[in-house]
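One chain follows as structure tokens, the form predicted on its own.
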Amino acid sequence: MKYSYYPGCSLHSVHKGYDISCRSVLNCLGCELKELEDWNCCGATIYMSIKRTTSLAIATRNLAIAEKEGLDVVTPCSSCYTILNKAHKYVKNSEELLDKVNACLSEVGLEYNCTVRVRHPLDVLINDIGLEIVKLHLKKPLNGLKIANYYGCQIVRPDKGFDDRENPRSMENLFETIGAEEVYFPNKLRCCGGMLMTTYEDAALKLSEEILDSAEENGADCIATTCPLCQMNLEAYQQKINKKFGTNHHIPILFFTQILGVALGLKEEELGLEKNFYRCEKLDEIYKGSLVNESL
């Protein structure tokens, strides 16, 4: 299986651990990722609220480059995934918008014909590779690891995509297949505060604190996330949250690909685990354990 790969700005900078682990895991499971040549920022969410046509042209440029490869484009970042999907939907459903966007793209010798599928790595793992193949590659079952699976507010909304909008189960199914235990986590779709951390910090800190509290209250060893911004807010601000609310949160926030990579027997440097602020003791125990050849 071969895919175009759009890492986005975040994975090429502060969230290299997600980039490294995503590439390593998918490669281990037989997927070839070809990074888009000369990709640009998707524009994130702010562009669409300012200049619609410009924002669509910026995002669609990446889709036009991917279209030339004739491959689905995989993007791990929740914001990139949402923006690229939204751009595709808007121009596909409006001939007027598509004409305006293509007029912009023509200036750099590109055209978009709305044939690209934008995919999240979790979607690829579940629906292309399949849980049985993941299980065949299992080297270190995650027995005893209790995970709070946190999707955040973007990858399953607003339209139904690869999972249910109100009760997604992709990560639960993935991790239960390789031995981990799901904890009760009613906050799995709650917003972490997003970019409010740079504008209304108090509100964002409260939102993040509620997510951390829910995970720890229900006995999670770690939180698994699919989103770089969620990972940053929940991990990097824990000390500030503790100071503000008098709490004592010290829970690891890991990308789901990092946790999966440990189960697949990949090396720490192949997963970027050293880039995280907090270590997960239970996951470290599994990581240091002996390899197994048999599946569950």
Second form
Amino acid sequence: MKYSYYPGCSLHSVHKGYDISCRSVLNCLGCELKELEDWNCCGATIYMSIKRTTSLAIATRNLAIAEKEGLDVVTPCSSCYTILNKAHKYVKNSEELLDKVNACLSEVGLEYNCTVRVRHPLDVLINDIGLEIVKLHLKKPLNGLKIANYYGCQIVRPDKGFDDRENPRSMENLFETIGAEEVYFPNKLRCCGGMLMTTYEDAALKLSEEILDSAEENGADCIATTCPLCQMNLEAYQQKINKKFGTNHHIPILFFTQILGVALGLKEEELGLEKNFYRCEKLDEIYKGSLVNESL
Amino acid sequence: MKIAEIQIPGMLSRKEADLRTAFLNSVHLIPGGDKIKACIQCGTCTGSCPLSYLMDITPRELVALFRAGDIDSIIKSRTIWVCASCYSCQTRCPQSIKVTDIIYTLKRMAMNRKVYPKKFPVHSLSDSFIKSMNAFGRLNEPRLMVYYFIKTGIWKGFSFLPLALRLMKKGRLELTAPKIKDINGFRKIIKKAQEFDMPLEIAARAYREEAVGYKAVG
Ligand code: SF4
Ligand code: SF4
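Return the form predicted together with the partner chain of this protein as a structure block, the form predicted on its own having already been given.
Every chain and every other molecule in the complex is listed next, the one we just looked at coming first.
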């Protein structure tokens, strides 16, 4: 299986751990990732909220480049995932927009014909690779690890994608396959505050606090996330949240690929675990434990 | 075009009529955008919104105001700045109204018409973001934050320093800005696209700047 890989800006800086672990895990499971040639920032929700044609044109530049390769685009960043999908949908829906965008792209000899599929690694893991294959590669079952599976807003909403929009089960199924336990976690789709953390901190801190609280109350050892922004808000702002609300949260926030990687027997540096602020002790124990499936 | 089917309230001020035209033109480009006329005022959107308690106009009221012919009030509300774009309202709306996308449209209209209190953080963040992106084709977070704090107040930046240091210790801060190879081509695309966005902006300027009646949040 071969894919175009679109890391997005944050995976090249603040969230290197996600980038590294995502590549390692998918490679380990037999996928070949080819980084999209000279990709540019998708524009995120911010650009979208200011300039319509411009934001669509820059997002579509990436899709047009990918179209030439003829591969599905895989992007781990939830925000990039939504924006690229949205750009695709907008220009596909409206000839007026498509013409405008193509007029812009023709300046550099590109054209978009609306044939690219934008995928999330979680989708690829469940629907392309399949849990059977994941099981075959399992080296360190995550027995006893209790995970709060946090999806955030952008990968299951707004449109029907690869999972249910009210109660997605992809991560739960994935982790169950590799031996981990899910905890009851009603906040799994609740908003963490997103960009409000920069523009309206009080509101965002409260939203994030509710998520941390719900996970800890239900006995989770860690929160698994799919979104760089959620990871940032929940992890890096934990101190601030504790200060503001007088709480004592101390819960590691890991990317789902990092947890999966440990189960696949990958090394710490292949998963960027050292980049997280909080270590998950349970996961570290499993990491140091012996392999069960030596034959692989 | 379906816009004609949407009832346009009878007595509109000139300003409101302009806003309405701009709004409808923008909304009809949203896939499924014309569904706005099918709102049954059930309040599911407001009930699903994790931030409605901070809004002066709730998502349901927003659609109601549009139908009553008062877009002017909406773009002066704090609602559009408080929305975190979580898509809960849009996903649950029984009438498939694209509430979040509509809020984007309104936000864009407000920004184009410069309707926001001075130093409004959302606007400052967007400006900084666009500056950083147009220059390099990719985003550099430290640079974005520096631009942002210059606009909103340096003292805020200082409260951000401890976090920056922690990130740096973990090797998570990239200080040199990444740049795409074909930056010249990228700028050409943007220049061309701005020509398309321009007429909208010129139309937007006809709208009188007015003070907004609340203080900046955040
Ligand atoms: S959920 Fe949809 S139909 Fe119900 S009030 Fe909101 S916009 Fe109207
Ligand atoms: S998208 Fe905005 S208005 Fe809709 S539920 Fe989320 S925060 Fe509320």
